[in-house]
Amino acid sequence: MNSKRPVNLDLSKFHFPLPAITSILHRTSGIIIFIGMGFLLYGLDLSLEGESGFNAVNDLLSSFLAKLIIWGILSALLYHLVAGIKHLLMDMGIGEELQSGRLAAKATVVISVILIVLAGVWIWQ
């Protein structure tokens, strides 16, 4: 038995580089979008049933919790879009080096935060 192997791993001790964090968030945002689409499709189905269903969805969407959920789904979609564009550029050979990868990760975070804040302003106007 190899005694140099760690017995238990404390994940809080690990330091992940920003490109790794953006990659993990890209996958997480995809899962959030997938789950969120179920709620959005249910709301669409309910609103298309008739006038009463449309009014029910309209009333629901005016609540704080519904706006928060919509903002969360939209935030995941915006982040996923920006990170996806970064990955497409990397697939074309742009930003594959270490320094440019770090710069692209920083740009992904900055652009995503700006878009997410703008989406929040749009939702809560």
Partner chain sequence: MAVSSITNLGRSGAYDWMVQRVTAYVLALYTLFLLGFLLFTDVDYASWGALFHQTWFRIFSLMALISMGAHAWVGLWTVTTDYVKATAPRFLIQALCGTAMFVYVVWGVQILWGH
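Swap state to the form predicted together with the partner chain from the form predicted alone:
Nothing else is written out below except the one chain.
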């Protein structure tokens, strides 16, 4: 193979269509959920230890940092869920063409942004 052939792997020069961006975000959100699962299991463990443990989780969730972490995990979860449902619909043959695929990617972004904002309102109400 000719090793002198020109290659352009400068990611900043690539054009990413929206479906590519939603796909990358699906992967990123999956990794965030996987790491966040440790925090969620810790909270569940504490909340089931007894009344004092449950109250301790409530107290923890009143701090700004904990709210931010929970919002972050919830945002990743909501995005991953919406993008995942899009995948399951594609399994059924919905949204597989170029136009419908682009529309499905747009819908994924719009629906998850709405849900993430609502989750923020829920957490900070």
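Take the two forms, superpose them, and find the largest set of C-alpha atoms that agree within 1.5 Å; that set is the rigid core. Remember, predicted model here, so these are calculated numbers, not experimental data. Residue numbers count along the first chain shown, from 1.
**Report entry** Flag for Leu46, CA shift 2 Å or larger between the two forms after aligning core
**Finding:** The answer is yes, as the C-alpha of Leu46 shifts between the two forms by 2 Å or more after core alignment.
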